[in-house]
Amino acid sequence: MPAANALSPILDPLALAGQLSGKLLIDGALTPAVSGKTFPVINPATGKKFAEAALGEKSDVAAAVSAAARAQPAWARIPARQRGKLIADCGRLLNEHVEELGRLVALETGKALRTESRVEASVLADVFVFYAGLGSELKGESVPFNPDMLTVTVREPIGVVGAIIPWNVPMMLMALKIAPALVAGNSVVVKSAEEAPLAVLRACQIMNQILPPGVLNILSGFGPECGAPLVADPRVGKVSFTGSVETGKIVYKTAADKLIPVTLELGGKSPMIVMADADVDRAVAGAIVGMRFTRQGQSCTAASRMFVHEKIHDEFVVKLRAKVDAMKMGDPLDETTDIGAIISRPQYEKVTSYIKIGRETPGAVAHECTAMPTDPDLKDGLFIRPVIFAGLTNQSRVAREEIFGPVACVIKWRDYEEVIAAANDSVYGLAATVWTRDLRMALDATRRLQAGFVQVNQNLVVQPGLSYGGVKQSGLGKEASHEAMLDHFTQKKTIILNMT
């Protein structure tokens, strides 16, 4: 249960950045790093500094990764259904703070609070109790391999775990690796994005009110100084990473060299197929939540190809410009907020720059949509009108390339084999959709698509209880589900005892 002196929700995101300003969370505690330095957080919608981080180094690194070997064994040595408890315990806890973290969220990533933050807040709580009911489950297998010799199967926490993640959800995919690692008894140093390491820092000081000191651990600064050290460091045994496919490869490439797993959850380029027959409003809505147009389209997910059949293309693009349109752009704050701004300097220049190319493709048209915001305060913010391209084909580096932005292509198809193929013609293979009132069809489709998460007539976000994970260059291995949990954070040991 919560301790005597239980952290109250402070509501006021200034303030409680102001708090965490220059502090690691090592060994149960908040701490500065080693060399006392730290880097800048902004606000995407203003442009302006409006706290500091602490910029964690090799020596940091070894620090957290210290305290979470020190701590592993004595965690793993208590009983499953108790650690379960425990973490169930978190999750109530982090409920208590949905409103806190979710607007200390929107205040470092420029998501809208109400549309996309604090629903977020809300999800971290729920994977966390999800996760909780599953410490029963952590269970091994009789094998009948000789009448007289008692053969069965073990499942064993790995030890310590690297786990690094992004800064699109950072909460919600924080989750998705420290639940379950926790559950399974290992124990877990997070390495936080720089755009976004605030609301994750107060999620584990929250629930370090209840976990043993050293269980979980966070560590915020960039990729080579903070990063690379805790996927090499000795002493973690697997790694789960979110991010970049170029990334990824370095996690994957150094992991190999000390033979550990690892899990990523990398790029996606996701194919929509509408088919002539489909509900074209439902489709819209479907397009709407898929192209995640209220995060900016800042999603690995997004359904930023949207293959049309000729029959019903223009009303589509029609309905889902009006749609775009009518929703609000401004500071993520504001409870009449839809969509807020871009996470960075660099990621709003990627964007309008992949704008550009799709501007002065020959046959493109562009379709802008929503006002930007008027707020004065706002004139230094991060925001791009989102823009739905027709005219484009799949050849477009704007359709095949992860732009991680307010982008759509809508593409225009009527052979039924040339979808399916353009489609599935990605180096990606995260997520599909497919609309359309025929069975038999959906079935098809849903069989042939090359993707991890195909879904027929909706476009949902990520559910804890629904295995999630992409092939090709999307990744390796799964998250959000029991599966997860079993495959990726513990090891199978096999005991036989001879009886004779």
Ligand code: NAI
Second form
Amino acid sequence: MPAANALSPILDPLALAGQLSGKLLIDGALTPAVSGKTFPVINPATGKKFAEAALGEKSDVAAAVSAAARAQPAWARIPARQRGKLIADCGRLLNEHVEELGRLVALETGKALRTESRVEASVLADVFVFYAGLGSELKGESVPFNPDMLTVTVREPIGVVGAIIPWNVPMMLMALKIAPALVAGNSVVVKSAEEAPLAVLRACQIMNQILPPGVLNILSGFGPECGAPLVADPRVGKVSFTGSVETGKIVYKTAADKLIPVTLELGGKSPMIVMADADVDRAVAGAIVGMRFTRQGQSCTAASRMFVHEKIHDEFVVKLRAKVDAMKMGDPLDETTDIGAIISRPQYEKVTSYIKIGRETPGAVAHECTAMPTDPDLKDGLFIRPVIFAGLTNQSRVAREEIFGPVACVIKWRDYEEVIAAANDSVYGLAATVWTRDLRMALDATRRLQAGFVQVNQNLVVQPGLSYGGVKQSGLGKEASHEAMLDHFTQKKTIILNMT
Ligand code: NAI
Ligand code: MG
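Any chance you could show the form predicted together with the ligand after that form predicted alone?
The next block holds the full complex; its first chain is the one shown before.
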């Protein structure tokens, strides 16, 4: 670990943002875009610009991919456990920067520091340390093909990986891609989300103190001008994408033309089924976590369809509302804040339009929670009061479409067969939870729910070691696990040594 030029944590996020303004990270160095152009980075809590990000375009993509392609062969020749050790060092170094990374991501995303942003920064190391230990597990097989021939399969890196990430948990979602890709011997070019380009850039700068130049590069810029050329670059052999279904399909089509593999982590409308015998308080606590109220509901896994049995429905709604009401919405950097701001104006418009649609739906009851912040500095901030809808059916738009905001639907049910059918009546299939004391019913539901991740009586978020990824339009492939590294960041080669 280089001590002499080690980066010191910068706890003032404005000062740190100033240092990173207008920069990409290519071949180990911070550099402006070829065009010299930038775009504004906005604080969603105030609506004010606080920094500029470099506007990466095709020529920047070409430079980053060139650097990655140059660096990759030597990186792949480092023994796998040694690569793993370097990735573990990255994790440890990131851990020394938790506070600054948390503050910077809070400033650019509007996610509250205490409940979300610091938590995101503090779990990064876990992902790196998990994958670091898997260097020696990039194993192939020996095959009893012919006694006179040594026949083996080996796992080789793919080459240059393109990683396209969203803004909601930018550092964590980046970590889930770059840690396994790097341990497996690939080099990586990341394209950050236009709304949150700085904390991920800082994280890559920190890791570049340890990694050889060119192994990990990061670009900021817009989707069509910077993301699309990264996917299309002929030297990129794999793309791992997290974001919307719509953009995921565009990425998949471009990748199909090149016949390269993709991992797609897309949206969701995850059901939570609460049975009549469930522990209501526990289910309500699970709904708070599941719906990610502290992240303004901006989660692909948000438990946004809560199917609650009619016997406990009213109690559930009252208790859920009381808990959300008790949360404080305000300045993301204030330690007392539970709920921050919505990421961007378009996202704000999208969420408020769904709230309007819900309110206008016959039978709907909208429970609006928490108070708006009163601080005058926040008067232009993108704050939305969380809404819990009761009285909607699974057929309503609010219950069917991904809102990606603090809008929950509580849907009353009576018949078990009908609720399973309703839960599965969705184009999505990312996650689901079941709440009951009856383990036989729980097992039955887990088997019948169409989702990539089903939990009973809990609502854990992504865990290193557990495969995570959706079915149906929620995506393709898995992340976070050992298999995810083998299946998505290596390719198998069969080798026969004829000794006759
Ligand atoms: P998006 O899918 O457009 O953006 C995600 C990433 O893809 C960003 O880095 C973006 O620059 C990039 N991108 C956009 N167009 C591209 C293209 N043609 N080629 C390559 N890369 C491209 O998502 P956006 O616009 O931020 O949000 C829209 C909706 O998507 C949200 O309302 C939400 O429903 C969903 N979403 C889901 C996420 C998830 O975690 N699964 C994360 C973010 C958004
Ligand atoms: Mg978009």
